[in-house]
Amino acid sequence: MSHPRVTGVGLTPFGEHSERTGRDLFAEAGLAALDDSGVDPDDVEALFYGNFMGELAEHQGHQAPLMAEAVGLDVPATRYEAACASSGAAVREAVRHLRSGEADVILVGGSERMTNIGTAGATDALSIAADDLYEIRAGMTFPGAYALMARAYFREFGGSREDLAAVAVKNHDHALPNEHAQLRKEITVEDALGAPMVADPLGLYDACPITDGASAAVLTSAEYAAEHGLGASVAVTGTGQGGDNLALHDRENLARSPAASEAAEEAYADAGVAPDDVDIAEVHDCFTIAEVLAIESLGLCEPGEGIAAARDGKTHATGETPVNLSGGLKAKGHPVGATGVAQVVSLTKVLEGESAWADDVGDARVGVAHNAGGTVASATVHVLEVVA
């Protein structure tokens, strides 16, 4: 089986773009990674594309065929929905039908407004993805949700509000030198240990800010890209997707990600690899306690042993597996449709040699990628490798 090539990448910057429609963001990000790939638009096939609340932030539902307009491309196009994993799932079904031979050339991407609602518009727009009957009519939100998680895992293997805030001050780090993330500051424990409580146990530096933008990569299959002299150095070796039950109620244990775990099985099993292989991993982020459970998952740590992994420097740049080197979504932004292939475009960038962590991270040859929707009922997880 030949794995599909990562031709081209494109970004926005993340951040408030309220002034800006979903279309003119997304043609950004498209045109960037058409340009980046060297392929003819003529060659491309279909559009993948994720949004989750275009009906809600900007009244404008079937997105898809309006995103391959603004492009320039007069192809099918259809939009993925799974909450926070909608690109992510975009990439996987792009990756099926290159494998498949259905298609040579998938240009997938996703893009999101929210600011222009603000943050109690977006705050109740998110609330969507989780179950409306047994959670959003009792109060519950996304902060809430996550801060349940963050006890249980304390309940279950310890851990402290410091060792949340060790993850956010990495991850500013990290989005530093990233001119394409929203929250370029440096932080400290301190500064988050003293801001504004959220949702106990989690403070306003444990979580993700709101924020608009776009993203695109053209994949390209393995035959296509080699008969085109493209050179892409970097494909996606191995898929795999996971569910749980949407509500937290339903669930035996809110310190654990199932569905993380079993996308990240059968994504390494697709790619022939284990945890150990990987050096680099963009992980979803959306609360601090988030990327603790998402290591775990990947099996990158053992269960209660990620809430110290970013307190020890292990997921560092300069650590043994660094992780969300690009800042993730907590210091990168997180446009909620363009996150899963923003998380592709960066991994991309590090493994194509491209990034400011160059110098700490040059040898890396093994990605991989993990997006959730929900409170994780949805997740995707993938491979990438350097293969030339």
Second form
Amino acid sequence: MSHPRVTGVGLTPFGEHSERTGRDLFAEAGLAALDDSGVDPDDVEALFYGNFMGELAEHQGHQAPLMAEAVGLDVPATRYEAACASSGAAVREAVRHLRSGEADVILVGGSERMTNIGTAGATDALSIAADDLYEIRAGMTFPGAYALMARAYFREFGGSREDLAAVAVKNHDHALPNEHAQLRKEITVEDALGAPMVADPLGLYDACPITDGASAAVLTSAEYAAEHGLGASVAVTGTGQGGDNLALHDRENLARSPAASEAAEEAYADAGVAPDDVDIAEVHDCFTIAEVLAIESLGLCEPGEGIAAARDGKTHATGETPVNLSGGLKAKGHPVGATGVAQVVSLTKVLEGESAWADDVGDARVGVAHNAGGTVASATVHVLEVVA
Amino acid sequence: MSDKARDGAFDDWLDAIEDDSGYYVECENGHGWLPPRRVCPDCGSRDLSETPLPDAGEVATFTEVSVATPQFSADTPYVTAIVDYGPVRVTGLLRGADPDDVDVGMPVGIGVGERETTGDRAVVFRPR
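Provide the structure of the form predicted together with the partner chain, given the form predicted on its own shown above.
Let us now look at the entire complex, which starts with that chain.
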């Protein structure tokens, strides 16, 4: 099978851009990706675009054609929505189209405008990834849902708020050299433990910030990249997706994320790799506990062992399997619909050797991206490899 | 409150809980769900029957929410819990206990209360 190549990537700075419209954010990222790729824009055949809360944040549905227009493309454009895994789902569909020969050049991306509606507005908008009747009406918030999972995890496997704080400290450290990151600030375990509670046992420093931003990547068939001398060295070699009951209470185990495990197994089999082959990972750490669940689902740790990984240094840039070298959602920021593609952008840069952490991970050949929606009722996993 | 249409099976279910006759739907393989369900997501069975909700459940996990949505702003802080009723679990507000005294395994009964912020009905658990 010939694997689609990542030929160009683009990001806006992630942060508070409350007065910038979604279309302007996406135009910046999309044009940057097109310029980076060297692809003739006339060759782009489609836009696959991720966005979650556009109706609530900007009163704007039907965003995909608007975003295609914003980057100067007159192509079929479709929005993918899978809560926080929206653009991970867009990447997956692009990969499948490119592999099947349906297309040779696809622009994938996502954007989200969030800070313009304030903390309460964003909390409300994020909550609708849960079951409105049976969860939201019982006071479930997005941090609340992960707090329910964190307490269940502690109960089943042990662990403490200190262990979770170590995840936040690590990801803040990773974000320091990332010019696109929202929170470039060193923190300590004590800072995290002393921060105000959001939903116990999760405090403010266990949560990703509210973020405006956009991401984009040009994916092409291997044949197109070769014919046009694009020299793209990174390919998407595996894709997987998993699903689960929407409501957390309907899951068999409240301390696991089986949809991500299914996505990982499918993506690894697709790429012909095993968890031991993974050199680096970008995972969906919307909350510190989410990174713990993610690395267990990816098979980087056994169930119950993920809680100690950051504390023990295993997932730091200098450790065995660096996780979230970009700073993750936690410190890089989480413009929801942009996150899945932003993970692909970050992995591509590291695998191409363009990373502030290159001295630590310069020989990385296999990266994995884990993008999760809601309490992981949706999950996509992609394997990226250096192929040239 | 706006003049909204009822959410059929959900509001019927709340009505039943208010009448102390709460139920869930169960397939012949013992998988329990909250209504409405036409098919069991676990086994595909379409033979679902209403089964009485046990008198008391046990707290499976809980959180005290300090940062809420605007629809719960006046309720903050409040406790949301997932309660285990055997074949089915239910999410609701947990009232009538100091958050520091709530623990996993705590037995609770189910009822219906009002959201302080909006007056909307909500599932409310109380210690047994």
